[in-house]
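A single chain comes next, written as structure tokens; it is the form predicted on its own.
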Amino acid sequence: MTEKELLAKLLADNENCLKCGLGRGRKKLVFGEGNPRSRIFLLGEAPGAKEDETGRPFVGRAGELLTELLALAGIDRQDVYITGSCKCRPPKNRNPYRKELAACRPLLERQIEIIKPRVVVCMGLVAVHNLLDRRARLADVRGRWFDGPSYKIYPTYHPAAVLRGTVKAHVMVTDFRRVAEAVQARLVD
């Protein structure tokens, strides 16, 4: 089976997931999208209202900004794979609880296993805690390379931080450029 077929089967096997309470309140499971053979895997936090309605990751304001930031870094959104740490929207856009992240973790790990990225970019503290270290402070790990099981992990901010004005856009553009250059130069094989 191709990566695309494997991802389609994984989605079909999980689209009615009720492993945690979030499954009962969602409109649509937000599985992920993009290039199934991408070397860059973008990991966000959890779906918002627009994502829950459409079943697509990063389609709200933060998603529009993400697309712009990627473009400024020379990356086409269609060339990367994008998903969230949690596949269902938490009520009132709260951060997902540990047990909710744990329920989605096998699905996330299987997505990574199928896609085989060179780099997983953790966007935001939830993604960093989920994949790297649950005690990490984003300010301490942002912009540094870490070893994952079969890929490098690169923490950066979530695009929502730019929308809130707590982070300047150029910081994220620099991070995305650094990731793209490392992948192109095969520094992260």
Contents of the next structure:
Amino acid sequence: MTEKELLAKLLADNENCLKCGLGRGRKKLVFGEGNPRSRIFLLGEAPGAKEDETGRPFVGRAGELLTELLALAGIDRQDVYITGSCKCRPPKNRNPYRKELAACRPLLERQIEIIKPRVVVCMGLVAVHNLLDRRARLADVRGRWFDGPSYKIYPTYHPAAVLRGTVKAHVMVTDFRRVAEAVQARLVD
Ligand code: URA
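Based on the form predicted on its own presented above, generate the structure block for the form predicted together with ligand URA.
Expanding to the full complex; the earlier chain stays at the top.
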């Protein structure tokens, strides 16, 4: 089966997931989208209202900004794979609980196994805690390379931080450019 077919089957097997309480409140499970053979895998937090309605990741304001920041870094959104640490919307957009992230973890790991990215870009602290280190502080790890099991991990901010004004857009653009350059130069193969 192709990566696309494997992902479609994974979605079909999980779209009615009730492994944690978030399943009961969701409209749609937000599985992820993008190039199923991408070397770059963008990992966010959890869906918001618009994502929950459409079933697509990063389609709200933070998502529109993400698309722009990627473009400024020379990356077409369609060329990367984008998903969240948690596939269902937490009530009132609270951060997902650890047990909810844990319930979603096998699905994320299977996505990574199918896509085989060179780099997983962890956008924001939820993604960093989920994939890299539960105790990390974003200021300490952002912009550095870490070894994952079969890929590199590159922490950066979540685009919502740019919307809030706590992070400058150019910092994220620089991070995305570094990731694209590293992948093109096969530095992280
Ligand atoms: N994670 C996010 O941070 N946002 C989304 O839209 C989906 C997953």
